[in-house]
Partner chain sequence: MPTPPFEGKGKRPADEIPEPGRYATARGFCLTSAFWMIVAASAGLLGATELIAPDLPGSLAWLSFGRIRPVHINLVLFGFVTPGLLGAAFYYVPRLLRTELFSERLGRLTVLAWNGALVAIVVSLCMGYTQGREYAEPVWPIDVLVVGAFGLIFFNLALTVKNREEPLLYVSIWYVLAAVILTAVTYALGNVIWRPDSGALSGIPDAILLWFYGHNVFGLLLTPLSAGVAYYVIPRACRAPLYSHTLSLLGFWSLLVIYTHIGTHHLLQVPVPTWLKVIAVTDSVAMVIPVMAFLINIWYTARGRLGEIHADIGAKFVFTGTVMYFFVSIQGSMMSLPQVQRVTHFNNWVVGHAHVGVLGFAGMIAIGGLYAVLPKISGRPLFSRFLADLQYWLILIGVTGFTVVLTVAGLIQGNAWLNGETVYRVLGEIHMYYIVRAGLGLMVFSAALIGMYNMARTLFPRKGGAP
Amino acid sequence: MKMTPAGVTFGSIAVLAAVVFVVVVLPYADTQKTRPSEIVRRRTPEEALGRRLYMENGCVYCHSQSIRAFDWGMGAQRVAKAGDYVLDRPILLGSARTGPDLSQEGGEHPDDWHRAHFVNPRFTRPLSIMPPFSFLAEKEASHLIRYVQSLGMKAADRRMARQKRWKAASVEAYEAGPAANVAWLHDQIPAGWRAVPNPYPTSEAGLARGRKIYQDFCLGCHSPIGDGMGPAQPFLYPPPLNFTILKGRGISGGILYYQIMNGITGTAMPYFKKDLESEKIWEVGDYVAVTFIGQSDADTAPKGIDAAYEP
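In the form predicted on its own, what is the structure of this chain alone?
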């Protein structure tokens, strides 16, 4: 075959047509077969406005919205499906995880946590590198919160219903006074946990580690002195727990561990089971007990065999 002008022209067109067919037409045809997944619903007008703010402010540059099967380290409860995105134009999968994945963010926290987080992310996550969004008007912030709380769609709606249910209960307990509030908080913990002491002995090194964890995760809400008056406090209701009121109220290492691990749904207290390994939770709990409560049951009976590394 000679490289004539006609041959080059028609050959180039044929190659381009083949590429377009394989890269554009076939994927498009396959995508049209995608059906909505079991969690898909249409967003409300307020959520749609929040989505627009999410795009305009470049949130997608740092937050993905897709959990893959091998992302077990993200701790997600649901792997993303193609059918999750059928109503989204454009699809905001994201390509970086500078911040956490948000595909199932709806209902992970109550609205007031997000409000404090958008004003200054360091209020709720002291190590966050996310820029503050305090420049948003009140209505804009509300729209953005509604969008974030919709992520996960029907699954997020179920989590939001859980948040609202426990928010009402936690507010009622807080307004009943410190004694009733602490009793209510303890009642939500399985009885077996309440009797478990901290299995690690209090040590200088352990308290130093606990102090570092407290600074990295707890400072913004509970404050440097543990009185619940951190910078996030003005935005939160019920406010963060004042640890200093817990002395003599039946506190144990197991209670502290369970609440740090599992959080307190309905309040701004998140769970840390994805962030902290077991020993770190025990040690920050002992730091709180020793430093702010003034009593610790670390390494007391009932106890089992000491770990090999313990003194």
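Positions refer to the first chain, counted from 1. Superpose the two forms; the largest set of C-alphas matching within 1.5 Å is the rigid core. Owing to the predicted nature of the structure, the values given are computational and were not obtained by experimental measurement. Compared with the form predicted together with the partner chain:
- With the core held fixed, the Cα of T9 is displaced between these two forms by 2 Å or more.
- Once the rigid core is used as the reference frame, the Cα position of V23 differs between these two forms by less than 2 Å.
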Second form
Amino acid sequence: MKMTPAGVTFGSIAVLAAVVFVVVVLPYADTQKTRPSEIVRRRTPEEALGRRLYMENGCVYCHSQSIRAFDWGMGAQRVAKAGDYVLDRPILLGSARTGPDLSQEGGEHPDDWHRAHFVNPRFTRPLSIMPPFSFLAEKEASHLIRYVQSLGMKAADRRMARQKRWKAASVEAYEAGPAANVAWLHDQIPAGWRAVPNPYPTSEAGLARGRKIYQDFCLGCHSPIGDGMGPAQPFLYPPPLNFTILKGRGISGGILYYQIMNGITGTAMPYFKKDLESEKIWEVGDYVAVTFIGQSDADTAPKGIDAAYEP
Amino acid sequence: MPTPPFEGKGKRPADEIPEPGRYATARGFCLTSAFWMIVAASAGLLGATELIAPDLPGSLAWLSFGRIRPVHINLVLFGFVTPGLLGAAFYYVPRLLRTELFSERLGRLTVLAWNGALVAIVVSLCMGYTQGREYAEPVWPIDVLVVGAFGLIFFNLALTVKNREEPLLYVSIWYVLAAVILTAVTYALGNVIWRPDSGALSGIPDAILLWFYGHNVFGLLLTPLSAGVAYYVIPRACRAPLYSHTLSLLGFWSLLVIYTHIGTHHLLQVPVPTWLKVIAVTDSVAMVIPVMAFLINIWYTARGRLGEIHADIGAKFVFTGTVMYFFVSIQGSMMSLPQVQRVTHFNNWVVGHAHVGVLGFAGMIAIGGLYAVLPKISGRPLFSRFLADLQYWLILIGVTGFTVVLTVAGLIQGNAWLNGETVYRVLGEIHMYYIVRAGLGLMVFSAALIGMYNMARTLFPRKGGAP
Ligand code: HEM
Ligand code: HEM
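And the form predicted together with the partner chain, for comparison with the form predicted on its own?
Full complex below, order starting with the chain above.
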């Protein structure tokens, strides 16, 4: 085969044209028929501006917006569908998960959590490697928050409604003073949980592990001395709980466990059931009880059969 | 055919001092590549450091990771590797055709426009002007400038081909012509240049088009330009004819047909049509055809002549690049299998692959091409072979190290996620690998500085220092 300049040029263009037809035009025709999925809605102008900021600041290089079927292992609730993206121009799927997937981020946290997190992610997540976005102006930050809170669209709106409802209730309780606040907090917990003491005895090893978890997960809000004055505090309302006020107010291992596992929707207190296994939740709870509250019910009655490893 | 690329038989071209102005375009692209490699590597190094010390940039928006990363990627692709490969091409195309470049003035203008585009890319991305699509970030005016520059390059080279004295077109020329014209087309398509405001389509079609283009940056730009340089440098260093014309033909056409089909392997875990995924996976495995056709051709040409390759610093870089090509392609074909991708997708494994490909393969060959043509376009021997060797080892250790640590980090991430651990939980586990990566990055960055110095001392012997 003799290769002439025209042969090379037009031959390769012809190949490209054929390939474009197969892998771009045909799929385009195919996917054009995609119908919006059940969660799709239009974005508000603020959300659209926030999306712009999301692109400008390269969030897409660290965050995917696409949940895969086997992400159920990570606790995902909803797998991405083609119809979720029909309004996205450009689509922001992302190709790396340096940070978590955000396609269903809306309503996971209340707005104040995001505000603290964007000023400096280490405030709410001590080990985070996400860049600080303190350079965003007040207005820009709120646009970005509106966008992040819209991720998941109608599903996010439902979660946001829940956040708002409990935000109002928790603020009211907080403003009623420490005793009323603690009573309100504990009233929300199913009675069975309240009555359960921490089933495992306090041990040096357990406290050391609890301390490590506290440092990696809780420090930015509740502060190293547990008084709720961590660096995130100025941004959060109600502010992080000062653990010392819990003393003598009916606190139990079960309450601590439940609050850490489930979080307190409406407040910045996140749920940790995906991040921490059961043993770790008991241990960080006991660390808080022993170190900050000064009162632990670990290994007291009512109790079942002791676990095999206990001394 | 096969055509041995010993242009101007008899007298060794290195002995001639080219008349002033000759090879100005080649020189321009060589300097462009060496200079922007420094900037690109420092952006990479900064990004890597920010992944260890995220508060480093403070409240300087333009240094934020999300802005530095696209700067890094655009500069390695369009600042370092592409100009390096073009620098060699602007020398070997006229030589192989036994003619002069159609217009050095036009060439100089292209170099200028190219550098203008690079400055515009850095400034605009740092300021946050972006289309927000990976590999298609630059905004519309820059897109137009880039497509225009590719157009000018094609025009200049095509007219050089037209004026040729040598009737036969050597395989390197096929690759350059195809790479330049096809990239002009796919760049315009991929950046949705007919939509200046957004530069994007909507929804899933946007993702399909984007990765069609994104993959063709490697497949229709870096790979063919690198193959062109390898086909020129290796037979010349070995003083041996090319092993097989048939393999050249097979490698060339199968590359164009197969590589262009596989962009959707970036989207295997996304709801795109299944038939498209099947095409992408099948053809990703079929990539072994163009890859091995090219590699067998080069390696058989060099068979028994590794001594010559070792002695020639340009060929040493290029040959190493071909070995990296072997690895990155085998790895790539594996990564296209859905079962493998369950572990490797979304994490540092892919970043490792990207560095073997773009730095180990295309970058190594670009630097090799520069060293092969530098003595010719300057009429002087290389300033320091020692520094070039040092640069070689720094890059080789750097990129191999990148691959090891990023692959390990990727495996940790991917397996931990499959095991149900959250992204946050795994951050602490990969911290150490990020530190080693930044350390290795310092080696690559030093290599860039050394390369620039060596090139500057070769091209500007009396003045010394930076150009
Ligand atoms: C046979 C050849 C190759 C195959 C089959 C292949 C396959 C792949 C696959 C499947 C991915 C996506 C991984 C994922 O997201 O899970 C990928 C990414 C990538 N490949 Fe390759 N590859 C090949 C050769 C190359 C070469 C030669 C280069 C460089 C010149 C290269 C550069 C890249 C880059 C930069 C990415 C990262 C894209 C991103 O930002 O996500 N690949 N490759
Ligand atoms: C100074 C040495 C370098 C360092 C420290 C470095 C570091 C980095 C970092 C931190 C990223 C972002 C990865 C992420 O998002 O997690 C990256 C991406 C990338 N780098 Fe480098 N880099 C260096 C040199 C180079 C060179 C010389 C090339 C090519 C010639 C290159 C090609 C790429 C590519 C193609 C990507 C995109 C990867 C992807 O999307 O998967 N890098 N690099």
